[in-house]
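In structure tokens, one chain follows: the form predicted on its own.
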Amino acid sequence: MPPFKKNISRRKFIDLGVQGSTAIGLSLPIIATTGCNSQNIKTTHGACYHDCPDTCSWTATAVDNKITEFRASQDNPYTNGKLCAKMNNFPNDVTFHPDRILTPLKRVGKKGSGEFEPISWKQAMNEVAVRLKKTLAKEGGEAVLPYSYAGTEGLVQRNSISGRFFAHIGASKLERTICGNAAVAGVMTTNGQTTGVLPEDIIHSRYIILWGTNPVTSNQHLWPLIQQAREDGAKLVVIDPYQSATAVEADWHIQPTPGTDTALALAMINVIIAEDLQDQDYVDQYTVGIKELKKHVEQYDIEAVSKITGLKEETIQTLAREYASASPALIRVLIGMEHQLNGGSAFSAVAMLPSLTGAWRHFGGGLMHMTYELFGQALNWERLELEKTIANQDIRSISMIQIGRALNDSSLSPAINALFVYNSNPAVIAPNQNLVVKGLEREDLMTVVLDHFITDTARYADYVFPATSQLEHWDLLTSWGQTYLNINEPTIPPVGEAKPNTEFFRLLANEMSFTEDYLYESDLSILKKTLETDHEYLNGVTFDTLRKNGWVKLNIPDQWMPHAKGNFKTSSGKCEFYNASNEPPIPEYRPKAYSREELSTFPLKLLTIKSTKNFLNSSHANVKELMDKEGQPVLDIHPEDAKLREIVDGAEVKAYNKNGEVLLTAKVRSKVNQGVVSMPQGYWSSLVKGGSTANALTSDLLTDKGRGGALQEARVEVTLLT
């Protein structure tokens, strides 16, 4: 049997016109029909290919290539019978969506005017080899940038192709770290994995704090068990600068300023070690450097860090008594404090807790992260990652963070000429907004997009080309929230002209002339060899099996407790507080340098938040339905800066800072501090007024640990609109 991984970064996991036809009942059991043919009646196994915990599993019906049903399913006891709004009424919000690309299509106006007419995929794909070629020939291959990330989590339509591809002819690798690298960095430099408590141990727990996380909105099938523990008698504490739909349920908000959870969780180790509340015994045998954490914590005392956090002293001091004194405890974390320059020492220093309290002793304690590494152990990943055998390893990189300083970047040698965006929208998800569309809008540079509508990015593309959807491609769906496997068969073919990104770049290297038979494996293929594993967590799965019941939990013991007796995958075997190797050694609060002039002008602390509800980060923000559910883009201001400012509640104002400016509605509430302001992201720009969203008042830096994006590192500055 080929290899499998036995660890997986973050990084690598990342790396991987319907008019005639309509959905009905889709959320009701299929009804007989007399006369019908069972010939032409399919039910499929399916999940959810959005960048979510949840990863929730379905099944699909139709007759004569129409679905007739569309359902959670039934069956897999994480999903339980339930999707989210964003996902209920997914086939007619997406593949047979009335706006939905049915063609290859070719810009004839403007870059940015959304102009095209449609094209042949023979033509199409004839003058994007044309053109690749060239630049092939005279810049060389890193002039070529793939631009893509996790619109789709399916191992298969995701980078498995393209991946190869890009590295054959050699394109600029893309470093996809803006979400979830910063977060994996921290808790990897403490406790050298991500994987702690399981979503669902998450019952036994009694003392439960959910830091920069809102499942009720985001996570929403841990969110039942989270209750299930409370009628068991947990306490839920909720750490968040903005008073979120979970946080409203909490039995206690905490609410410090946004970018200060390093110092807040340094403050609680050093309470906790002052008043001897720590597990020695747990310290001693399963831990190194309490003597350097030790000494390093006495600079955030609970005076001292009242002033960074705008928190009460007692607060912080009751927060690291009833943590250290309940069992079990549990601290839940995923991405929301990594967005920040800190937010690598966030995640190290918030990891550092259940092991000085020795809560990893005790089933339903320790700290809840991530569970992509077991499907990296489980999964031929090597086999699925061909392109790692094949890439040049000294080509360079590029953040595509920064996508917006590379696409403008004038001595950048060879510059990028060539972008090809798919599983993405950069024109609304990344930081620096107006200085991407200034790269996107360069007319000697082409832009290839595949995707099933019109996105921001795509009304700058040179062409576009029809993506399929869940319900007509093959895929291999993992969670890096949950333990289940999933399946993903399609129910119909292709819609109109619509192929699988996988078919796309296989027609491209054929176009290209290119010969060698990595670039033409079959996706089932691709999904098959993935699954040649002898791992213990997949003992008897098959493609077969896995087609017939569409989901597998992994084979992982009832009582996972990894760290109950230390093995911690560092170096040292041990939980580490202190590591001379790493920079800094023992995670420190270092806040973003501001000059006054700048805190004059921009006084307001910017927070961009995924708070919507009907949208995951910009997919499904153009399905008129959805838009209407979640209202015009809102901004949250304090009344006391609302006051000094002479905003009301529901007037029209602007924010701006020197990146750009974006019109909202004022909600004044206290759903943040004062001197902090909050706005949704995922809104796409040419359909709000203004023509901006969210990212176009946020930063491009980049955190201190995993090269992930500082989005909260803005200022900002309201007014009303006049």
Ligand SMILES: Nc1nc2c(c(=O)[nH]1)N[C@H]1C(S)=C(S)[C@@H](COP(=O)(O)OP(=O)(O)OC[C@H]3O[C@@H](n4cnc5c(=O)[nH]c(N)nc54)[C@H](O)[C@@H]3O)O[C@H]1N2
The other form holds:
Amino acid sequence: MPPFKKNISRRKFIDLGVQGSTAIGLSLPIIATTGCNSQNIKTTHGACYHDCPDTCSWTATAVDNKITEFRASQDNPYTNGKLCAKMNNFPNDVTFHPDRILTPLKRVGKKGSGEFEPISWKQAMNEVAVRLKKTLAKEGGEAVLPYSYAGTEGLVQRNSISGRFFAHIGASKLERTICGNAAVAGVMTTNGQTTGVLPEDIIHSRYIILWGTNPVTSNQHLWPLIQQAREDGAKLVVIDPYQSATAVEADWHIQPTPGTDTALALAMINVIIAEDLQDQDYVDQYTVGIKELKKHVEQYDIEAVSKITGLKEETIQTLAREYASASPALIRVLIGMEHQLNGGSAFSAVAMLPSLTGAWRHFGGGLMHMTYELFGQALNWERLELEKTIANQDIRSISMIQIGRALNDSSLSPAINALFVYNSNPAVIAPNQNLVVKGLEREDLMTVVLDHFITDTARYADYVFPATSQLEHWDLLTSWGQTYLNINEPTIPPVGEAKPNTEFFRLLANEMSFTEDYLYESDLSILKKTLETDHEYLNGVTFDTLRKNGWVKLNIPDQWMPHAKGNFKTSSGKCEFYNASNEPPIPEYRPKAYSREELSTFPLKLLTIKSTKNFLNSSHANVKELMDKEGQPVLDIHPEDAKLREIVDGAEVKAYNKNGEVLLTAKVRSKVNQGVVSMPQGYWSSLVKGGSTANALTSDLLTDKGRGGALQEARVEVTLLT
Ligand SMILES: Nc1nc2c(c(=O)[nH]1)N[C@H]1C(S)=C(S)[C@@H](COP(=O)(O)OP(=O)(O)OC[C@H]3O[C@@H](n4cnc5c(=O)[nH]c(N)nc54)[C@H](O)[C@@H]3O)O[C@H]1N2
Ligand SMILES: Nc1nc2c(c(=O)[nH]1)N[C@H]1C(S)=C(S)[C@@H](COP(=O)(O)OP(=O)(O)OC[C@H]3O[C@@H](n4cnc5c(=O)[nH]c(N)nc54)[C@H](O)[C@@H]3O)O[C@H]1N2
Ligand code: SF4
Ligand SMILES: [Mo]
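One more: the block was the form predicted on its own; return the form predicted in complex with the ligand.
And the full complex, kicking off with our chain again.
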């Protein structure tokens, strides 16, 4: 990670406003309005809004509403004084970026052309409301669809007033399952909860398997803790079909065929049981179904699984033996491998391993996954999610993964007629991009987008509204990857005519003449009410204390070992190796069946992953400096596959399948096995050659559990571009 200190003189877009502003530091009180030379000086605590497990804390200082200092929290131990390359220059890269939208915009050109003209908030709101009223009267609420995700993780701006607004009008519900649902559903099936070993306790582990996760890129503040464990003797194993930035650093990189992890985990279980390496006492006391599991894994012997995974038999055997013998042994999973058709089952199977070996009994041993459940217990969630009490349970749901289908489905009744996109960029991040774009091109669809920029999605909007950035609004930030709660206080007033998401929906409610109070609750009230809880994890934290300190670590008991003595949150109270009510009762490796023709026409398995260190999904992919650092998107192809196609390193190639085609530069190297190719996700179609990006090739199939996105279930052919 780069140093946190910024050279302020490099700040191109920020007018410092004062001489010597570098002297303005964090010794100031949190808010100091009025100061020397009648300048307004304000320093606030905030936190990163991104959908990133790290949720870093920061402080920002403004002088006369110009940001003069922006830096990582120096005292939050998890942030550890550093943001990341994506966020170091956030005030310039987002808040004051010259391309930032500063007024509402109305489309004047063809959908997709990106041609807009400014329009006043009043006029734009009025036009949207007139159209919305018409839709509600004619087609009903279900013809309206919100499309939002975790563009901001802040609880207030994410989906508070918007959630209530859409529940109130009876809009179609959006199934927000593109990230984490399959992983969590898988772990829940086995353990009944997803929170296992806490991130900071990884330093006690002595054998660490990073299974389908890439912390050097995607979870950067966990990485130093992993390094600390290694300095103290831990071995680091990475299981990943791609030679990720983390795999390069590992002691051992195991590179299975994508989507075969269920088989690999079951084969490890097979070896452990066959060689009597299990902790029988733990198994007897705290698990159910060992008999059935033992029988089930017979078919997953190392010989069979070697063929499935492409791994050598001894690799599987050694991995199982080492894992079962080391202590404390930790398996870290996150999201990566969930985006496979069989992904949920993979998480269920992997989650069994620590119970089989009794790893949970040792501090630093077990499974490490999410942490959000802790915040779910600590905060007043019922109050935050008020929309759940407003929503009509009978309203239909639409999968965000299948937005392309939904927008194009002529049998859908009612058809989606009005689409509100905020905190997301579906034209880039949703699978089957060309189908999504075809839907967005529909002339009869009213699309409204709230964002900071004219994203690939906003290009298709009828109206674009300028959203505030994290320096301009209040919020409260929980984390799914660590245990610190953050407040985010605005440092400056909204730039241009930007407004928080909440304010957009309050204004729209007013324009629609709705009278319910819950549609008009203020941001600060939502934030304060969410903190109204006497849960021990918050230990008396109030709005005022949080505002003063910026962050607080949840008051979780020391030596947190959730399953040292069982305590699984399953219906049996035990770790469930077998559960007759699941389908199947024990996870099975069930690959997608392809016809011989499909296999020969599209012989290469495609990975579209977050290998982009400088983007956060599609965020920041429009920032020139970051784009330059990241370079144009490349296709990783194995030397043998390249040779077959006469592709040399650096050649311009086309990857294609029935859904679309993407133009890239070939990188001929062994980052992937033969038969697999990989390209990064996140690039904007409007900014790369060929005009489409990774998701033009992905499938909108759902995963086996959790209705997640089987984004990696894609096959392609690659040819030289002539
Ligand atoms: N720099 C950066 N950081 C990010 C993000 C970003 O876009 N850029 N995105 C954020 C978000 S939204 C999320 S969800 C997290 C995700 O964090 P991670 O779960 O760590 O991230 P991914 O990169 O999705 O996947 C990790 C690895 O899984 C591998 N993988 C893919 N398929 C399989 C498989 O079948 N089996 C196995 N064993 N491995 C597989 C990929 O090759 C990849 O290297 O990262 C967050 N952090
Ligand atoms: N092929 C492929 N596709 C993937 C993935 C993959 O690994 N491969 N990963 C998937 C995963 S794990 C995820 S989480 C999704 C992520 O998908 P998205 O959540 O859509 O992520 P972003 O691309 O970062 O888009 C967030 C948008 O929110 C905007 N935003 C930020 N703050 C605010 C705000 O306060 N108000 C408003 N109105 N807008 C704001 C940003 O400017 C940005 O345009 O992508 C998924 N898609
Ligand atoms: S994107 Fe992640 S690592 Fe970077 S500042 Fe935000 S929370 Fe921290
Ligand atoms: Mo994600």
